Each structure stands twice: as C-alpha cells, then as structure tokens.
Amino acid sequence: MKTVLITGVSRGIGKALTEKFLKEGHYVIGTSTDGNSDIKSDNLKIVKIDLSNSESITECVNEIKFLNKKIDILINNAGILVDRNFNTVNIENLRKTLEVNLIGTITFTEQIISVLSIGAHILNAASSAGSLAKTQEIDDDEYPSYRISKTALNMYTRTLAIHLKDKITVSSYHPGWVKTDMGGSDAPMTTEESAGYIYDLAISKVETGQFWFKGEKMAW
C-alpha cells in the first residue's frame, strides 16, 4: 500500500484518480476547496485547501504532516481555466490562473516535500496546450493564461527534477482532452481513461524531469 496525495479530488480527473488508487488498495489524502468529497472510504482523508491563499496552503500542509504518514506519490492535479473565451491576455485572468496553477501548486509542493519518502514520485498536471513544440502546430490563441501557466509549470518540473535528482522522481503529464467541466462534453476521453494512464505513470519507475502522455514522452 502506498500513500498518495492528490489535489483537487472533488470532481473530474481528481475524483477518478482517487477512486482508482483506492480500488488498487492504496491510502489517499485528497484536497478540495471545501474539504469535502462524495467518496467514502476508510483509506481516504480529505483536507481543505485554497491554492490561491498562502495561509490556506500552510494550514493544509500542517494538517497533512499531523497525519504522520510518508507520502509516496504526489499528484498536483488541481487547476483552473479562467479565460476560455478570451483570445488576448487579460491580466486579471492571468493573475488568477497563475496563483492556482503555478504559484499555489509550487508553494504547496515545496512545503510538502519534507514528508515525501525517498523514491517518491511527484506528478504535475501540465497540458499539451503548454507545450511550446505543440503550440507551433496550432493557429488559435485561445485560453492564453492557462497555456502560460502550464508552460511555466513544465519548467518547474524540470527545475525540481534537477534539485531532487537521485531522491525523488518528478514528472509532468498531459491528462488528455477529457470529459470534465473544463474539457467539455465533446472531449474524447473519460475521466476514468485519463486516470488509468496517470495511475500507470505514477506507479512506474520513469526517467525524472520528463513530460508524458499515455506512457510516451511529449515534446516540451
């Protein structure tokens, strides 16, 4: 049994990931903005967090540390998409997005590293929308704040991988275009399909500091 920490478990991919890890016999610590989850299990602990609020992050980290469990897998799943219909950079939307998708995620990760086990795996939910190589193949400029946040998060993955080399594996992953509130009903993947591939990545021994989708490396 591994101890797994997943952010944003109240719905979507985070909820599906929680169900998958529980089904496979692992203990899950999940976070949500209201501290609640529809999933009921003796192997699940839900902790409240607001990734846009530094005090909330510290309170969440302290509560997790109080559980006195070494974390084997950290999945930074939580994220927001604010500017879906904007084709120019709206600074207020950019600030909101970076606070959660980048700054909050990094703040939480840096504070929780001390309770990760040696050989643990940190996984950051990036996106093909944040790939500079992939961006060259598309001709629209929708949701720029989201793209900017995910590109920056990929650089954090690379930086952290160097810092934690030979101690902890750090990966970015593209979850796919998934049927969620963010992805919409036209998306080809279900949350269960996405969670299955992320689960496989999380429990695998892979090269640190890489960007993954369905078991294959992606271009940054």
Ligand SMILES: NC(=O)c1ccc[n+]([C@@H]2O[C@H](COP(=O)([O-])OP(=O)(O)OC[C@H]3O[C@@H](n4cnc5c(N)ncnc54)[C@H](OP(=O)(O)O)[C@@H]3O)[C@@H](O)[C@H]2O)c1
The other form holds:
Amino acid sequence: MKTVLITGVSRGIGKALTEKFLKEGHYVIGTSTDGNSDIKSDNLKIVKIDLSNSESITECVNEIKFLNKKIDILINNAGILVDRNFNTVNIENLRKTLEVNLIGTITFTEQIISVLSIGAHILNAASSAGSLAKTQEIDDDEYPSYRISKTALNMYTRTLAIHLKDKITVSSYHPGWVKTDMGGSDAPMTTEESAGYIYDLAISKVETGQFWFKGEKMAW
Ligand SMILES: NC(=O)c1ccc[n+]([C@@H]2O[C@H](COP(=O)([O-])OP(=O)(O)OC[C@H]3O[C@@H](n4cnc5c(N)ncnc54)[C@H](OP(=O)(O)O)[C@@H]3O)[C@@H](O)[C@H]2O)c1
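Show the form predicted together with this ligand, please, the one above being the form predicted on its own.
The complete assembly is shown below, putting the previous chain first.
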C-alpha cells in the first residue's frame, strides 16, 4: 500500500485519481479548497488548502506532517484556467494563474519534500498547452496565462529532477483533453480514462525529469 498525496481531489481528474488509487488499495491524502470531498473511505484523509494563500499552504503542510506518514507519490493536480476568453495577456489573470498553478504548487512541493520517502515520485499536472514544441505546430494563442504557467511548471519539473537526482523521481504529464469543468463537455477523454494513464505513470519506475502523455514521452 502506497501513501499518495493528491491536490485538488474535489472534482475532475483529481477526484477520479483518488477513486482509482483507493480502488487499487492505496492510502490517499487529498486536498480541496473547502476541506471536503464526497468520496467516503477509511483510506482517505482530506486536508484543506488554498494554493493562492501561503498561510493556507503552511497550515496544510503542518496538518499533513502531523499524520506522521511518509509520502510515496505526490500528484500536483490542482490548477486553474481563468483566462479562457483571452487571446492577449491580461495581467490580473496572469497573476492569479501563476499564484495557483506555479507559485502555490512550488511552495507546497518545497515544503512537503521532507516527508517524501526515498524513491518517491512527484508528478506535476502540466498540459500540451504549455508545450513550446506544440505551439510551433498549432499556432494557437488562446489562454496565454494558462500556457505560460504550465510551461514554467515544466521547467520546475526539470530543475527539481536534477536537484533530487537518485533520490526522488520528478515527472510532468499532460492528462489529455478531459471532460471536466476545465476541459468542458466537448473533450474526448473521461476522467477515469485520464486517471488510469496517470496512475500507471505514478506507480512506474520512469526516467526522471520527463514530460509524459499516455505512457509516451512528450515534446517540451
Ligand atoms: N481537463 C483538461 O482537459 C486538462 C488538460 C490539460 C491539463 N489539465 C490539468 O489537469 C489538472 C486537473 O484539471 P481538471 O480538468 O480536473 O480541473 P477542474 O475540474 O477545474 O478541477 C480543478 C481542481 O483544482 C482545485 N483548485 C482550484 N483552485 C485551487 C486553489 N486555489 N487551491 C487549491 N486547489 C485549487 C479545485 O478545487 P475546488 O473544487 O476546491 O475549487 C479542483 O479540485 C489541472 O492542473 C489542469 O490544468 C487539464
């Protein structure tokens, strides 16, 4: 049984991931912004966090440390897309997006690293929208703040992978275009399908510092 820490388990991919890990017999510590989840299990502990608030991050980290468990898998799943209807950078949206998707996620990760086990796996939910290689192919300028946040998160994956070399594996992944509040109803993938691929990646021994989609390396 592994101990898995997943951010943003209230809905979407994070909720499906939680259900998958519980079904496979693991213990899950999940976060949500209101401290609640409608999943009921003795193997699930929910902790409150708002990644845009540094005090909330510290309180959440302290609560997790108090559980006295070594974490085997950390999935930084929580994220926001606030500039959906913008094709130019709106600075207020950029700040909001970076606070959660980048600064909050990094702050949380840096504070929680000390309770990760040797051989642990950290997975960061990036996106094909943050791939520099993809922008050369598709010439798409929608939601720039979100793209910028995910490209920067990928650089965190790379630098952290080097920093933690031979101790902890660090990966970025694209979850697919998934039917959630963020992905919308036209998305082709279900949350269960996406969670299945992320689960397989999380429990696998993979090369550190890589960007994954459906078990294959993706171009940065
Ligand atoms: N869906 C897609 O097609 C797609 C594609 C590429 C990448 N992704 C990435 O995959 C991840 C999950 O996406 P999703 O579609 O499942 O998103 P979602 O349905 O919108 O769910 C987002 C999750 O993040 C949490 N969250 C939002 N703001 C937060 C904050 N300030 N502090 C802490 N948690 C916060 C939410 O918690 P509350 O319910 O408490 O607000 C919720 O659990 C995200 O990082 C997203 O960027 C998704």
